[in-house]
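Just one chain is shown here, as structure tokens, and it is the form predicted alone.
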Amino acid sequence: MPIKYISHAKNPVEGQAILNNITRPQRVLRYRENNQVFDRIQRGMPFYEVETQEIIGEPSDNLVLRGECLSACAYLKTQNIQVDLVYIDPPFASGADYAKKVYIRKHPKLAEKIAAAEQTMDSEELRSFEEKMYGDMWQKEDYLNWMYENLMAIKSVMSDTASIYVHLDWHIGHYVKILMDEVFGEGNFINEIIWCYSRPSINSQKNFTKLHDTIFWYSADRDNFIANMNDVRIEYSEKTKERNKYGSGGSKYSGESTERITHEDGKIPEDYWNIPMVVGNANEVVGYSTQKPEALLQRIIKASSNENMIIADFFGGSGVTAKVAHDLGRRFIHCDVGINSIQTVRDRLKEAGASFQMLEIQDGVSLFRNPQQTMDKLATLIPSLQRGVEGIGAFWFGSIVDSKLGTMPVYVPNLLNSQEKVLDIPQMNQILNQELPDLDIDVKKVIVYYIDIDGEQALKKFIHNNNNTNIEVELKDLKNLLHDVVIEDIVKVKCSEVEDGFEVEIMEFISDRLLQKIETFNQKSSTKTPIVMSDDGLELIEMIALDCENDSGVWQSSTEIKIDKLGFVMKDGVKTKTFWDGKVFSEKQVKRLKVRNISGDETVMMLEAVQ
């Protein structure tokens, strides 16, 4: 359970347009028991313990935080941290699955041969497979409830002069606009920004090509917000320059109008921005499927913040917000629930020379790389679970068929939806009075998994007193199922004292999780060349870090190398044209070793002192 719940404090603006088809989970929910009406306690944001994982660079209040938006905002409130600008690029309710391409690295021995022959690695030779990062599939009402809760949480940590930019597209943006009117107030709406980009059209399509996203800009207070329009002026077109080069005498404009049009620093941008979708600089590309260009964030951050202000992104993704904030002399807070996001931004910021703390919210759930992968994995972890069984609705995750009890529907909370994390009486009331009676098949028992439970004994008493069916309800803790599943990779190393320091050589790397994925890929890709691994498995390593300071607790990288998909080494954030040789050098005695595989799983192990 959370340590406590933190109040949002700032309520929606009264008298604004509202959507009537969502429940707004912060408001009081009523239910009946024995003909008496009870109110669900207005919870607020769940606050969990937060653990420091790593400190990069000098001591800093910049944060990279793994956790959900709600929990992150609860933590910020307990620390009395207010943010001056928020940009979020949340899921779009697009109905799409987003995948990361995972590249097999070149084996160190093969890399040595390539280097000796002065050859380069052809991109066509790269072997890869895809791994799902998250599924952007929502029922509309569920998405809007979730978004409302997040917007309320974000509003509670914004300063009085702050702005928020919410980046969406045609799938759900028009609904979220109404939510933002309700949460922030119609009067605090500043701009609807249309971000235009380009990509090839399809000759056979029967619609105009969709080539823009929408960004809604709201302020906390329309009468007192930051708007540095002079900092984002753009150069005039050649036609405009030609038209106005003679000043007021050579133009149809005169007086004040001419002076405004011919500002020496260019014009203030319109509310439609032509910024290429393709990242303009090769150094920007980080292999993240929903990555946005730095130029887009540069304009937003310059326009709505000043140096040393705090810029926050609670769905941080590729880390573009934090990276640009750092480049522009701002402080940053990057938050995301996916480990791939956290690792991507960690490496990106380190390469940029930023200092920051890496924190993790201890919510009791052992996720895989992200909630979507965990949800997918659960289907294989629950013994004998079957999906898509007729006669049970979409509320149920699946069902188990037992020789004595028959079909047993199974409920699993959606890890992508924070509203479902706590099993309480109102949730159980829905199960007893709506979901059980709606079952179209004969059922003797259902299984209800939970992450957190609000008063287990009281909940069981409620089930006993209010279950008007003959169906038994069994409660099970989902954490017990997850905690025993994550199997660490196996790393075999050799430590040696060499001239001027110490050398750690990776002798063997075994990752059952990755080998299973590669085997699955090979089985499904019969028409392609199968991925064949070496006996020592060194191709599965992406990063190696050495901690010479701490043998436990907060990690501190004394030195580290990262191997890119071409096999080249980045040493301590600096790119090189050197291939990895299977070894890492340290000037100091090494206490701990961390190895990250190509999918992002990290294994930390103690190293025995070299005698």
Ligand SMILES: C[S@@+](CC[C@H](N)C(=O)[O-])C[C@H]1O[C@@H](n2cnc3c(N)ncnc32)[C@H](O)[C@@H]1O
The other form holds:
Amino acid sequence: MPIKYISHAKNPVEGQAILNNITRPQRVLRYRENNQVFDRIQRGMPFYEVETQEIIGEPSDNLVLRGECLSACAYLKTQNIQVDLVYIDPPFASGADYAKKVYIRKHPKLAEKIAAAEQTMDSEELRSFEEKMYGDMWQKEDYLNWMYENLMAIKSVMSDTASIYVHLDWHIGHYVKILMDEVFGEGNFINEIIWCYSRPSINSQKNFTKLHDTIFWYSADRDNFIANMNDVRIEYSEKTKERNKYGSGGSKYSGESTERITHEDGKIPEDYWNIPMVVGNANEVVGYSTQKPEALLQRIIKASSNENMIIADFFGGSGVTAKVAHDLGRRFIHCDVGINSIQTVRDRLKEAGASFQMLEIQDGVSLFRNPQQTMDKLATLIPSLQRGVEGIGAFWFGSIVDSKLGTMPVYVPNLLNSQEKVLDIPQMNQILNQELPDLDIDVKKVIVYYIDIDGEQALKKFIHNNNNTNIEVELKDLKNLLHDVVIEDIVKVKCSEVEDGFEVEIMEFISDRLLQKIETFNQKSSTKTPIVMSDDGLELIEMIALDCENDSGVWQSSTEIKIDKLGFVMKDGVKTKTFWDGKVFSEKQVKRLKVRNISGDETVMMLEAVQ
Ligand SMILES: C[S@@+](CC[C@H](N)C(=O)[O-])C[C@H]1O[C@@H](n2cnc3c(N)ncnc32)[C@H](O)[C@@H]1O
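The form predicted together with the ligand is what I want next, because the block you gave corresponds to the form predicted alone; please supply it.
Below: every chain and molecule of the assembly, starting with the one above.
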């Protein structure tokens, strides 16, 4: 349960969009269940306990926060932290599930031999499978309600001169524009930027190729916001430069654009930006499927912030915003729900030499890598759960067939939608008055899983007084199931004293989660060569870190190695051309060992003191 709720404080600006056929007593658009959002905004942002996981580099107020945007904003507000620029690239409602390619590493003891045999092998051919990173499937109404609450939370931590850039596309962008008019004020709209990128066009389609995203730029206060347009000037086009040579009296390009050179440092860019996507083996590629280019963020951050200001990205993904902010001498806050994002940005920033604190919001939900994978896992943990049963609508997660009670629909809160985390009266009202009467089949009982309940007694009383059907509603705590979702990996190590220090050798690594995944992959892809694992499982390790300072609490990496997908070792953030040999050397006696597997699960263990 949240410790408390933090008020958003700043009210939305009302009365902006005039849409006659839409009523708007509290909000511009009255979508289904929008009153729930209003209630939640009234209640405030959920504030949970926040735990420091790791401190990297020098003491610093840069933050990498694992948790949801809403709770991150509640935390910032309690700490009186205001941000000077926000860029967000939230899930787009694109109906896609994003996946990350996971590469099985070369076995340390065989690495040299394999490398010799595979010199010509393309990296994509390495043995790999996919992990779902986050789901992106929403009903429009749910998405907009969710987005509204997030925008309100973000607004409440923006400084008076701050700007916000919201990156979306044709799927939902223009609906969100209306929400932004309401939350930030139509008058504070600064521009709509079109980011154009390229990709080979598809000849067979009956459409123009879709090759742009939309970025809405709003300021907190239109009369007082940062706009360093001189810092983002770009070169004039070759045609303009050529024409300029001929003076204003015409040129071989006469009749075309009339642009003139008026500033020696170049021109202020138009609001359509041609910036290439990050692809292939570009230096900045970190393997995060929705990664945006650094050049895009460079322009935004330079234009809308000054050195030392705080730049925040609450849907940070690969960490592009934090990385560019660091490069440009700004401070940063990166927030994301997914463990893959947090690890990717940690390693990316460490390599860039940044100092930061890693915090985790203890909301009890993102237990298994990310909400999407937790949802998938839950479906296998609810005994006898069947999905997609006829007569049971999409609201229900699935159903259980019982010999006495017949079919029992099961509700599980959507972990991707923070609004559903706390089971409260508005949510129960929907279940009782909309979903139960809508059931197409005869049902005696439904099961409603919850993570937290807002006022259990009051909720039970509400069910008693408002259930107009004969269907029994059973409440069950989802946290009991969530505990079963996480099974730790097993690491067997040998620690010995050697010349000048200590050596930790990994003897065996067993990850049930990964082994199951590989088995499923092998069964499904009968056409591909199956993945065959060694007995000691060392090829499933991505990173090993040693803490020589603390035996509990905040992690401090005294030394660490990361094995890249080709098997090369990166030691303490520095790339090398050597393969991992299964060992890690430390000058000091090691207190704790952390092993991260190739899917991002981490196991921490104490090391016995070496005699
Ligand atoms: C489109 S990606 C961002 C990509 C990022 N701009 C980049 O360049 O890598 C959206 C991210 O939002 C995260 N996310 C989804 N729901 C979230 C929430 N409620 N709070 C914080 N992060 C969330 C996902 O895990 C995902 O990493």
